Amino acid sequence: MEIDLNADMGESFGAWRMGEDEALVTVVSSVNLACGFHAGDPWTMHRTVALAVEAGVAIGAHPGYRDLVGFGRRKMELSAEEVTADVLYQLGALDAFVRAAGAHLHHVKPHGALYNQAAEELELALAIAQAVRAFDARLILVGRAGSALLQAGTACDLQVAGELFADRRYLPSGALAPRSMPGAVIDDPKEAAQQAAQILSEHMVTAIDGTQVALTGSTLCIHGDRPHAAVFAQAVRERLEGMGIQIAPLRRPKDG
């Protein structure tokens, strides 16, 4: 068995120091770069891309609302015609320096709150697909698992992952508990590799209030904006190799 651990970095801005970018990346097998709009800056972004490039991990695009105060997690009403210029913008942005860095960009994760709208609303999930096969069609479209955003993603011809989540709670539905709500975010590394475990498994995961919910995906996320994020992909990590299963990035058909 196989599956991909990703993370989300390249988080700072200016002065502002967001994450452990460096020793994260060399624990996952992918990461999703910020990309100017809720977090990153030219610098940044250069930086992570070469963290990225010379850890030899899949490197993905991190695109979120233009919301540099709130982290992108607050939710914003956008025309679908905004939205795709958007993500178009945030793609093109950090496919400059990935290209420079004699790389290439594998997958695309919307942040935050776009993400999750987008995996709600398929209207909205339509404009990011768009938006990411106009940009390069052999692009991953990565949403979580059982969203609005695969199923967009699918009709517009584009390879979608479905992503699961170690460090956070999942409500009886299948989505995330909500941040706001108590033990929403998993502050153990123990637990956060036991969940990971359960999931991969037995496909199923035990939600917040006890119930068992039925998931699947394959890649699976260590959020890069908390406290000791590298001991929790550590965690996770060796978890699932003492298992037998093994990390590494998503394939592309292309890929073999």
The other form holds:
There are 4 protein chains.
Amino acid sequence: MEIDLNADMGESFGAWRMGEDEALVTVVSSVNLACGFHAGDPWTMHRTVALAVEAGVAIGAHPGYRDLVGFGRRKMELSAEEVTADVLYQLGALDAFVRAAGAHLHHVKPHGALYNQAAEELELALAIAQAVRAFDARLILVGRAGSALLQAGTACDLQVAGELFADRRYLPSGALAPRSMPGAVIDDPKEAAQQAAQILSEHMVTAIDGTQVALTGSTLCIHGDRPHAAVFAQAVRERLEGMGIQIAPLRRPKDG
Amino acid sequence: MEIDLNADMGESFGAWRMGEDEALVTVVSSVNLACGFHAGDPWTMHRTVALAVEAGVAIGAHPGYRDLVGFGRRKMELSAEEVTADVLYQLGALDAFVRAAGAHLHHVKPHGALYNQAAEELELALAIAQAVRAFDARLILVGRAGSALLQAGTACDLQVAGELFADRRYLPSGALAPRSMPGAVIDDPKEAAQQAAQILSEHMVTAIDGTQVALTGSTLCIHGDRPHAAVFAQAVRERLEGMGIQIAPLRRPKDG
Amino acid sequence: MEIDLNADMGESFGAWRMGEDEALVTVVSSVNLACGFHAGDPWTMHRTVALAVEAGVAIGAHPGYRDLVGFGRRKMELSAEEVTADVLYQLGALDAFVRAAGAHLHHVKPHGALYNQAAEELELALAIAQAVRAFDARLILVGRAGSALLQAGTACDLQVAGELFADRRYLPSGALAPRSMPGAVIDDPKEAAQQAAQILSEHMVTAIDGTQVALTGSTLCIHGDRPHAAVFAQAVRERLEGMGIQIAPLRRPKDG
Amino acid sequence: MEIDLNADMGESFGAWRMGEDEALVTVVSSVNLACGFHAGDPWTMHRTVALAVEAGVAIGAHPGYRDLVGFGRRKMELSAEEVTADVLYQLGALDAFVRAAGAHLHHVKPHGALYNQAAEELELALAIAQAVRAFDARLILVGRAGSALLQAGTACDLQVAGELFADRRYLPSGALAPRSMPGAVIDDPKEAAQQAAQILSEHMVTAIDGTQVALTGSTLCIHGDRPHAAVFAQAVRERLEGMGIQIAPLRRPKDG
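What's the form predicted in complex with another copy of the chain like, now that we've got the form predicted on its own?
What follows is the entire complex, opening with the chain shown before.
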């Protein structure tokens, strides 16, 4: 069995630093790089692409809303045309650094409020998927497992990948329990590793209310913004490897 | 004989309109499209690329400083690394729309203060040329005829093109007379056409002080921000065509 | 009888121009000036304050969402704290120019999506009203007649003013018919003047479905972004004056 | 004898944190708060003003160039009118939070490249001083000791204060040795305290080349962006207090 571990990176901006990119990049198999709208200035993008290329991880784009102050976490209402244009812009911008580094863009995972809204709103999800399709039909579209974004990607003939969360509790609906709900965030790396192991081996997760929910996916999110993110991630990785699960980037059929 | 007529386009931003793109695009053979830093939001870029593709003109990138309020016209001091990263970012962003429209990026002409500084400062010019080279070695780098930017492009093994001005007077040095100097801007389309005709046929221009200055180039700038820009441009075009000069995009050797 | 005519102004940004401020300022009695988040850079604010002071109109702040590309017209979800801080910031920024010009800020009217959301969402409306209250308790808070924003202003002990629209049809609920609805916008200045006259004399408006809706307010919005805005506004003004209605800024009780 | 210790604060932006404001605010007597152009979003400004008010330090504005990516550290060329407008805007924006907190703005110290350029360029310095004067003639203008900014402030009838540096070496000219020069930055708190002690007691400083340079000023800069900034600052403060020097905010004559 195989799973991808992905982490958001390159979320510094100018003089402001965020994340433990140097440490995390050695634990994960894929990275999602900010593209300048919610985080990530051009020079940060250049450096983070170099870091990812050196680590040999798969590089994806992490486009978000144009909202630096809100870090792309605030819901916005854009027209479908605006979303498609904003995503295209960000894909191209990041791709310039990836090409200049002699690498290839591998996947796209929307950020923050764009990710969350695209999990629920099909029209928005389609606007994203169409941008990805128009840019490069070989890119893998990553969204929450079971979300409208995967549906949209499939409708646009894109390969999709469902994202799983080790350190967040699920609702019975399969959605994530909001951070404001007590117990929604799992702070113990062992517990997080246990949830990941359960999902991967049983294709089920114990929801926050104790019910069992069916859940499958192919990439596991590693949060870089928690304290001791790299240590936490390493614990999850080791548990999965101990179960005989191999950590590897998402595969494209054509990759064989 | 052949000359390229180029105009800056796509310089609207959100709800704000600028330029007479629809009219000008039918007069010129090349357009330079704003990439979001000094002007040009993603949706404007999408629409302007579509306009250019429909008109069949050569599409270039028009990267500038990240200074919306100043429209990229205010001198800034960036490190060479920042310039390279900023230009790469903008090239990629515009290219996404060009690719999505099934077209190809053809050239790069820096905007405003970046253009002017790159005409004089070789280190800055090299930072731009290296970005272009890293992005796509087939792109033509456009700079003021005789400028450091052309020197930098050549040093980076790029094809370069010297830009000429019909509606601006020259200094004896071959630089443009600053707009603040009386008579620096030519407002009569006949006079502008006459200057263009002189440069193209004699490879000389009568400078603002009456001296004759050697000047050669392969693309003529058509300003879109003057009153009646399209009418002005049409007058210049007709004069040149009347001289038997053909209006056509810059050629790449490989284009044959 | 007396009515205030207000117009949004100062919505240019850097090199981009918007509106017919010079013409409109002579027709209205109050202006609402953009504060830099949705439009209006500092130099534009300086110039527009000077224009308003010279014309002798009442000067209000027109704060909006921090969304230049979307001109503050796109709905966003901010926390109440963020809204209060964003409004305070914008009030202070504009006030600096008003103070420097020897004038006084008179009222506050939120812009675009912030205005529309504040008409419906009381928590958001309170966040705005609290910012106004904290900045200067003598400011008048302007919102759509009958909206939650007026309710919030009253709850914060602010003087409030209900805004009326001459050139937009109303729904039976008293809300504005969305622009996407056929007939929602009134393009004939006579018809607009007629609607204004009806509201002011009868305190009723004929809704888009023909029903009569009760409606009272104390300031009438003059849109500056329609074609021939100043001519349109002048027609409305003349009709009202012809009815014996005096055009004058909103009065504060303490103004006597 | 008395000296003011000042530190730049409120330089976080949205989700990005910078500085050790909570620790530093207890060591200094004055703070200079970012106003949104180079750092400091509205919510950060609100919180930092609250922190400063609680600590009882004097609150100043720290306006900079509109360059978030460059943190206001990159030289720009603005017209004098643009500078005056940009500074006015930022003063007003910060003042809104200060007023809402029941406090008063006390001084203004430009940031980064604006500070450095204003130390050398009198026209720029005057543009800043005029903004301060127009906003509130009682504000104290802080600039590098011996700089053109103090000259401009005096010409505008403002009270001025010369800033001294404990942790930077001086050139024989009285300017700061550029950070790129070996030894320009003093990393040993004892050495920094010694330099501060020397300047305050002898009105002289030993320049980087060993020469003695006359130097007087009334506020000492405490850098918040060095490692262990608060510990460093505390060491300097204790040394000065040990010499019998009292740490207190700049006084305005009218404060008595």
